[in-house]
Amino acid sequence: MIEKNIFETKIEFIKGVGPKRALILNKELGIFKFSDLLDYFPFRYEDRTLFVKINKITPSLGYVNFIGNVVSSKTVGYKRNKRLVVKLKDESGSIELVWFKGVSWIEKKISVGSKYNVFGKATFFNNTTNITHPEISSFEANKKGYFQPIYNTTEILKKRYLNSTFIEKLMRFVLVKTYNSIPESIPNHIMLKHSFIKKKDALLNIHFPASKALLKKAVSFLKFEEFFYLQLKILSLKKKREAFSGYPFKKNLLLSKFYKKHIPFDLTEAQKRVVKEFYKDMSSGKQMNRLVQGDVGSGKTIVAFLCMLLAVEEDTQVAFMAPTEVLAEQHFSSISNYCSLLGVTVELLTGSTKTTKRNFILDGLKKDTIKILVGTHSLIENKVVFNKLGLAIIDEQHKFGVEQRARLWGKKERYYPHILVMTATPIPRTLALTLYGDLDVSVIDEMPVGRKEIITSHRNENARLRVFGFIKKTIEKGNQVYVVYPLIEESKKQDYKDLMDGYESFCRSFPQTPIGVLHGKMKAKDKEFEMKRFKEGKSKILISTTVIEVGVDVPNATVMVIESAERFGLSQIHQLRGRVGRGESQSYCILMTKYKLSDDAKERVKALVGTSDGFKIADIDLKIRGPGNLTGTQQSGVLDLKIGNLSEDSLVLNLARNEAKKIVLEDPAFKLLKNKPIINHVLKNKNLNLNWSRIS
């Protein structure tokens, strides 16, 4: 093997392993070769390093080390109800160690006078305090104490016997074989200044900590690690991004005339310092690349229709681009208002728009006699050319892969559409720089005046006379509701039925009131049927699934009812309450859930009666569910962190980041002779190419 390739050793040749084990390890843990093993890191540490005396061991301590000398050695019970029974006594006192399983063995390593270091967690039974299936091993005089490193293992992985101590083992042997050709990866100018140890010690303590000291010091440098090369990725994007020429967009007239005669509300001062924010980006000649993050009911979409009109005044075309039929039309349905106001063409294209609609809209895109086109993942098909898009639109863009957005992207004549990324979900600012690094950020953290909060209500079963009571006031008060049912991919034959069973529930209880129903099997023409009607007014109360967490606009609906509440995330609630408040009547959110919950559910529960404010729930969101599963991006490894933490771990993203801003902006091309650790590094990690891109 020669040496430089080490690290690219499979571990089926590592002595115990083979083909067999190795196929497993692969496919439970991700492991192939040396490499992955070493980053697989240890999730806690067991402490070693003290020893209790025996008369201190309480319950109360979890697991402890102790030493004593064996004073007897009994087995007792017969066959099946048979176990070990041990006496380990030192100066102050004796404590009973049991083993149920493998009693013959254990029988056989202990031997009574002999001294031994034992490792378990104490329980309290028949008014003794005692050890059940401790670790015992033969003392030794010059054995220190140490860090047990535990790993995280699977069901599949246990059964083959292949658990945390046989990683470990993996893990000593690779250790001893590699740690002499571990490079460094960060650049030494960088190491001296933020005082790091070497990578080589910082794996090995981060498997093997020599100290609390030693395990911190590892620990702080892999995090820093981490977080470098992931912004070094973000950041060298962006550098390339802003050498991408866009339509210089200077001129302002028709902006400024819709703003004077036409616009229907004052515009906050965060929705005015953000379209100044576009401004100043689309008439600089270079490509815009904007996320504006904005609550629910902040005013993200007359932002966005200002921003088009700058498109619109210097003759380039418009594409809005939706997750959902639902929120296209919603979008359509108010721009539509405002261009009528300025004679400014606008169409709508989705899944459903017929054949003769469509042939109509792609010829019109061509002529460029439509200069706005609102729309699902239909704008990016093959077939919808445009005759100069100067502007692209992507509303609640988690919902879209990289390939979609590319190809939106990819629809450029002689320059690259500027682009707008909008999400009505507040990203906590360690989430924003690590997803969206390479966008400009604009936040709209103001809510439009006169707007009353939502009163948020936590309920459960027992009070469900009491809500029906409370919507059968709204009703004759004139205003409409909401009833939520949740509908999980993993079960929705229950989930179904579950809504189905409310409706029949809710038209049981108020037959006297017009009941619309909403879900995802419906067709789309029966969607709209019953929306319609909502809108209208026709139906009172609207039985749906989580399909009208976006897009829905209805003022007069002032209650939504989110039944088993428990069963959504935090944001996604705090999306769907957003659907009520939209009017001038005081609006309400009720929580219906069983009444025992998990320690998370009432945490989430706590946070969403407690505030109103989305960038408050999205940073509680990150502490309790992580940024995977917050923003949709497990499945697609970008957010695949070893040892960092986006919730705890700010200090360290926001130090990683300015190191590696220093160095695209100096060495964009990584060329001079002390940044060449950052090449040997990404060459040696193919995951690390810095052409990477989650939005494009």
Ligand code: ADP
The other form holds:
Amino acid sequence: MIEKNIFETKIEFIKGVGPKRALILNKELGIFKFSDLLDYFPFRYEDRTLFVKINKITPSLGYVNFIGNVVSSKTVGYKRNKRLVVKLKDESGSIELVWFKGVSWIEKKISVGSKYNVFGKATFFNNTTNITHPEISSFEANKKGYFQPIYNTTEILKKRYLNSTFIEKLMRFVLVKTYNSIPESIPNHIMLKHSFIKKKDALLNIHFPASKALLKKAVSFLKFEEFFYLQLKILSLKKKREAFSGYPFKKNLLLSKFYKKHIPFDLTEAQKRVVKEFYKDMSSGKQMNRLVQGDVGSGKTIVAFLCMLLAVEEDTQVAFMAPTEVLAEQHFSSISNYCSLLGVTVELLTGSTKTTKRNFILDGLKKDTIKILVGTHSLIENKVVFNKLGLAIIDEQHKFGVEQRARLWGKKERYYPHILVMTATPIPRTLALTLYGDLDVSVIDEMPVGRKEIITSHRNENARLRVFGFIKKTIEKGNQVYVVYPLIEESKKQDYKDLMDGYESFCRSFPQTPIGVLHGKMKAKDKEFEMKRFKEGKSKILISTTVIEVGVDVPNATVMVIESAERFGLSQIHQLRGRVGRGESQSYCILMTKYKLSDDAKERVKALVGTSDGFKIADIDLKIRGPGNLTGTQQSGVLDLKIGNLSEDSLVLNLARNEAKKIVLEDPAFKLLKNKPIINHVLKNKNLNLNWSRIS
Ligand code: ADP
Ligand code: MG
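Which structure goes with the form predicted in complex with the named molecule, now that we have seen the form predicted alone?
Zooming out: every chain and molecule, the one shown earlier first.
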């Protein structure tokens, strides 16, 4: 049954598919209809356009295509060792082809003296180059080379013989059926400007490249298309919000008072500049949507606090949201110190706030007796209702994701609250434009004076005694030490065991030293107790999981030992080591790993030892692990790119963003005739327009 709109036709109606196989393809690959199939791109191609001479074949070439005459064909070995060895020759040399399976069938197919086309991958065996189980067919003089698409499949699919070849067959069928109806998705003036090939040819060539050049063109068009629609969505959202009014916060007496009388240090130039940027936004009468980026320790909290004062002075309330309880508690304790100097009310709300206290807070928010509320995710629960929310601050945004950000906007009063997002992970520009492309950006690119660069070194297990010696000295000097163990969901049980074993081993090696332990399974009260004990210098070593990852501030701690460092992500370690180096003494980060490391792990360790520049680290991390891991926002969906690659495609992304910008500026509702392809494309791709209006 072919649908009116051919792209909507279900794949089960393709001959050879049927409901059962369709169901598996639905489940495994998310392919339901023709359009899904067309969007399922090969992940690589075998280049069969080139023919190599036999004497040039080496294992390093990978799969190769060549032509030769069969000189001999014989079976050797017995029983399980039985194999067919065929010797093939051209004018440059000869090579052995070997089959262990289907021996008699191949033997019949091949005759000595005839010429063949062969495709396979060479290996080195018994001092000669040979090829096991190549594809072989009788020589055709006119046979043209081609690119063989290879599609990703899963184990379940393979078991049912739904392999790459099967998908290829379906693809050929669907392309023939749809080719002539594939509409353009990008306005013609943009197509011409960038000399893009037609969309239908891009799709044809991404699946079945007619040449390397056409494959390249297909890829550049499809990447552009993907980024273009992503940016169009982000920029439309931004544009829409730019029209929102916000509370005009013009008074700054409270801020000045705090600044003149109470602030415990001089702000850096970068901090001052950023505060001015906020003030400009918040006093403008428009709603602010701003991201502030600053490496760990650059002093974002105080900047946030100054903004809060603007909101409080104009008699509105502030929500300050942090990703973990430990961090929320810390923010609360530093902010409430400042607040008490100024007589501003502030409360803390987290998952472990007791019911009576919680009710007191909820009531106070409604009655406007609480001006600042610090907390975790609990702040975006429906029960939390502010009297007049003027400013919402989200710390370490990457733990939240776009969805949750949207929920804060949902707490609308007369105006949308101003939004300030703070992130400590300096993220590469490409990623920033994708994740936060709807926000204006401020950067704190300067560290407070007097900070010394953290010295990072790499040690393996054999050096443990020396590391313990170093820790001992550190403690004797009066400083404190963090020791961090990995904790990963999949290996949670073992990881907790390692943490506790480690704790015991430290207790044995440092019998006189007070040692604390901190992890996510502990009750909030116990966590708070341990954290406080460490902050006050009562415990000297704090053994923990990554619960201390973000923002914890203990200036007297100067050594950070990271156990099994090879199991952490780069940015994560960068964040962790930012916990030290907060005071005046020289600080150290020691990466403990096992002796033998994978190449990938070596590269990461090397990067960390080599640089303390968060932006560089983020770039490397993005290359190694992809964007999802870096940001912890896999769930945000924005990052599930079909073909675009955030670590490689900054050029295309910029092109796409610029074109999208022009369109949003000139024709925000896409009403002009020339922009008709946009409307058509968005209507057809429901996943594209899903959030266009809903978020705001
Ligand atoms: P982050 O940007 O990582 O959130 P914090 O706001 O926690 O950094 O600040 C780190 C430490 O630096 C805190 O102890 C804070 O009081 C201190 N600090 C912030 N700004 C300055 C400054 N201008 N001069 C000196 N110390 C500062
Ligand atoms: Mg912070």
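Residue numbers count along the first chain shown, from 1. The model shown is predicted, which means the values in this text are computed figures rather than measured ones. C-alpha atoms forming the largest set that superposes within 1.5 Å between two forms make up the rigid core.
- In the core-superposed comparison between these two forms, the C-alpha atom of Ser35 has shifted by less than 2 angstroms.
- Once both forms are fitted on their core, the CA shift for Lys662 between these two forms remains under 2 Å.
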